[in-house]
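As a starting point, one isolated chain is supplied in structure tokens, in the form predicted alone.
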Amino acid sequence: MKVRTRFAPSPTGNVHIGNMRAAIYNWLYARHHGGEFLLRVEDTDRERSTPEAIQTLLEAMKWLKLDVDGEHLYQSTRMEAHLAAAEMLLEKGHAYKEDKGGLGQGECVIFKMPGKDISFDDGIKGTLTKAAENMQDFVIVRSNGTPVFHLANVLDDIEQRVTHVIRGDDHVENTFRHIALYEALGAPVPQFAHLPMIVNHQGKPYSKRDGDAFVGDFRDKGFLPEALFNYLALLGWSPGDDREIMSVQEMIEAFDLDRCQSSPAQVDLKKLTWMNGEYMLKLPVEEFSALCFAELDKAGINAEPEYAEKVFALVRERVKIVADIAPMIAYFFSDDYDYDEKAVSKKLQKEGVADILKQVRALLAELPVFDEASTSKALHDFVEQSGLGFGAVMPPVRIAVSGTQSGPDLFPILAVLGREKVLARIDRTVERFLA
């Protein structure tokens, strides 16, 4: 039997990371077993499933490189088949008509549960059973003549010859109904596997209130698709060892349902950010530079290429997400940079700092050569001879030339900025804060 999985979203404009994780698991399972990964767009909600919403969905899948086998199936094109199946179920006595609620709004078609316990072996949760007395008949065609999710979903899985249904565990209750439908329709029942819920740190369903929750949010903030794919794959699954940074091929080779956890998976955005930083470090220099130039362009910063490349090299190991780039290096390209107020208050506006900066300025002005090695030696000698200590000297100099206490090592910063800018920035800082 050839494995066939599917991703069957109802596009509404934004693609939640929980939905995309389900897509990734279906894709990985199909690729691991040499099968096919299918896409079905459940677009019967005409108000929400707009062309724009569908395009957003397709772009998110393309960004994450989730390639689909065969043509996309749009559920809205299948209504005739859904209604024909409902008629067949009526004819065979598996369904009946009723004015649901007795409101005179027309008759619904209601599926008749078989009156027996239903069990299935879940690929993640193990054997699940529900007693007959706890399962009620349910509507499969509304009084307005439109099919309900249960009927459409099962029939489309049959049409696409889906062998494995991997979806969120909010569908467990639906699965008992769906199994009864498969049997009434005389179709083979696929293997079901229900993924654990994605939750916040309080154990509640993860939503926009907890931070970025949609694929587009992460893309817009500059997360790399490879990093988000890797992170979502590990959000509820483990390769069986301590690997965290994995190539797509490694994930394909290792993936199977028996390593998926059944308990909820908690989102850790710090871990995702760390992981993205690891992927940033792996980028070829040319790709990293291209991202940096693009971010500078967005920020309206014009940069001379040769100078800019030196700046990029300084911050390469510190960049975690693309959106960090422009704020992190803006001071290299403009003398009108912001000062960190806490840094100024704590490290700059102290007794004796003005005199220290003036002495440092004089030392730097007299250096025969102004580079990383010479500035490092000059300041280290000054610290030793003055007895002031590194904490009294280095932070004020760093704040003076960059406006912040954080960033790359001080001496490479001085070398890239150059003597003229460094001296002018020290002068301006003293005049502004210490005069």
The other form holds:
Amino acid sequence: MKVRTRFAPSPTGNVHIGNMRAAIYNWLYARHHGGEFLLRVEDTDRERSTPEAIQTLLEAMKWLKLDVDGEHLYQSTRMEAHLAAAEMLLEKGHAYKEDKGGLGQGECVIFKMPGKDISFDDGIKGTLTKAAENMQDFVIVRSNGTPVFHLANVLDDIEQRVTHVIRGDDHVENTFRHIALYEALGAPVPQFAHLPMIVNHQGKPYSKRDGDAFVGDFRDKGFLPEALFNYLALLGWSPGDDREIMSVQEMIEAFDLDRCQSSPAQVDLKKLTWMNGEYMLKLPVEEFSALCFAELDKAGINAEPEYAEKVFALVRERVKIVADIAPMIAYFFSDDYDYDEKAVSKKLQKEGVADILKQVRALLAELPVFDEASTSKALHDFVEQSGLGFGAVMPPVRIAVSGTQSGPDLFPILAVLGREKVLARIDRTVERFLA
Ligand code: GLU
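Return the form predicted in complex with glutamic acid (GLU) of this protein as a structure block, the form predicted alone having already been given.
The next block holds the full complex; its first chain is the one shown before.
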């Protein structure tokens, strides 16, 4: 039997990474087994499932390259079929009508539980059982005539001939009811697999309060889709060895449900950021440059291409996420850069620093050639001859030309900035902080 999985989100305008992880697992499972990955938009809540919300969902999937097989199924188009099935269940005695609460608001349709224990073999959690006495009959059509989630969800999975339902474990309790529905409808029960929650460091459901939680947040910050995909795939699944950076093809080959963990998976944004940095390093130089130019553009920085490329090369290995780029290199493009206050007070505004900077300036001004090697030699010689030590010389120079203590190696920075800018920046820094 061909594997058919599906992603069945209820669009709300944002796509939580937990939902997207479920989509990724369904996709990987289908691709691993040469099956199909379907999309069903559970858009029956018309207030939340706006066209924009659906658009956001589709864009998030496209961004992560989760290609869907066949037509998308919109649950809202299936109301008639849902109601017809409810009629059938009534006729067969699997359901009954009741004026719930006797409020005279009309009758709803209630599904009659079969009165037996229900068990299923969850692909991740193992065998789960619920005793008959702990399961109550439940509404499948409201008194206003609209079908309830359980009915619609099961009928649509039958319609889409879904063989494997991989979803969050907030649906485990529903599954017992769903199985009763499948049986009453005379349809084969799919294989279920319930993914553990993703949680914050306190073990609570991971939410917006803990940091970025929506796919769009990560896209806007310049995370690469490949990195987020890889990270989410490993959030609760492992290939069984210590591989972490994996291509999509490798993940497809290695993916299976029996290596999905049944305990909650903790979100670690630091790890995601590290992973993104690894993916950034793999980008071809032209792609990295294009991202950098786009970021400079967004920051309103006009960059001369040849000079800009040199700057990009300097930070290539330091950039973890795209949003870091502009702040990291802004000082190359404007003399009006911010000074890091702590750096200024700790390393710059000290006895003797003005004198050191003036001496360094004089040395640099006299160099016959101004490049990485010559500036490096000049400063190293100065450190040695003066007996001052690196710590007394290099940080003030770095802060003077860049405003910050961190960044790429100093000498390539000097070389890229060029003599004129370096001298002017030293002068200005002395005047501003040390005069
Ligand atoms: N729309 C439901 C949800 O997003 C579907 C759950 C499912 O069956 O996958 O929670």
